[in-house]
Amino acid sequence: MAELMYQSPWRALAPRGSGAGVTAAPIERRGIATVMARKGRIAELGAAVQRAYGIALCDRPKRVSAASVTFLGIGPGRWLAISQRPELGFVAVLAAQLDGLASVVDQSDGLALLQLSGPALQSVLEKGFQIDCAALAPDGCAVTSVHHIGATIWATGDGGFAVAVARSLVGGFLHWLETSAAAGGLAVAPDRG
């Protein structure tokens, strides 16, 4: 039987132009997953994340972590739910403990992240993004578009952002990234997992 191989969706990632204004580091093999509140769930479905993660979710584009996981308020009774650390079977046992509460649905193999810092960020970020995200707070978050292509974008909380693409989109990403942050140099770093 044939085994498949785990290719980065960020293999094409590499330095531009000269200097760091924006550094990118790939955030791989993270579990991630789309989590749906059942009608009238919501607060029982707060009570069990509470229980089995110790986060408070908020309902509102906000992001709130603990050690293993991040949810992302990415829609009225919508979350993303991100692993921190490379995880095999993070979805099947948060789909599990939500189980009759929400939605679960596995996003890993659909879409990339990308962690973004560096002193030119805000500006390139004003390239491509339709919103304003020096104006997201330390823990916002916001569903919206890059150059055209959907993206969930988040402050990191660090002074810099992630930023969730489809996995078949990344190419085009990369080349408005790439574009975008030539002038003050992408450099690239390593996934911080």
Contents of the next structure:
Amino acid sequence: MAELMYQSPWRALAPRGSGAGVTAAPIERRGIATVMARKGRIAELGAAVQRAYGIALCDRPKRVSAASVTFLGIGPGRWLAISQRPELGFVAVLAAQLDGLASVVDQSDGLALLQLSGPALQSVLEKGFQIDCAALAPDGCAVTSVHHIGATIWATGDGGFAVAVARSLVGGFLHWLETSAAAGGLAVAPDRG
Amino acid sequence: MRIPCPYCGSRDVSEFSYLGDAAPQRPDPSGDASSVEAAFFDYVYLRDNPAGPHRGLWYHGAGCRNWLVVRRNPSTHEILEVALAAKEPAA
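Taking the form predicted on its own as the starting point, write out the structure of the form predicted in complex with the partner chain.
Every chain and every other molecule in the complex is listed next, the one we just looked at coming first.
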């Protein structure tokens, strides 16, 4: 079978205005999956995740991270799992580890992740999100919408935020981001690796 | 209007879709045909229109994607209680 060439969903991301009120850094090459607990199996699921990744899952809109894996609460009994090591077959391994406890669905190709930071970040987020993003720090997470585009936003614990949007809607999201951040300057940093 | 989702917290009403009254329960389709038909007519078409607190089903489609039962007063727009529909005791 032909091997598809990797193309960044953020290849159209470009600096705007002058200065660096907001700095955007693509988060590339992640293994991403939704984890949906089977009925009545949340406690066993939590124990399995604790064994496998040393993460204490909590059934609330929170980010919990270990060495290279992050779990975000996106709904009751549902999480978005993100791994920095997709080359190890993260999603398939996770699905096998949680077999019978949760439905694991690969989202790696469907979601685009962007890290945002900078002194003007809060005022820019306020132009699109209808929630108080500042209240999410240091480990909060929210499934909401920005500029009428479904988005998941979470505090990364370093004062910044990461945003996940559907890859097919990156064009619309960038339109909002570039327009909203241009006044204070939008800078682009390289992939966080 | 903002609805306090039990999972997500306070969110703008634009994140939700309204389905309708949370009270109707699907009747048992077995039994005498004419009484079943009457029960289904009531279930499908007839709704109370109280000028006071009312329980409605709302879907948090732009958030946690859960069904909520919201008790609110449509006369004052006051929201009295919100619960996940899945956590509601079966009627």
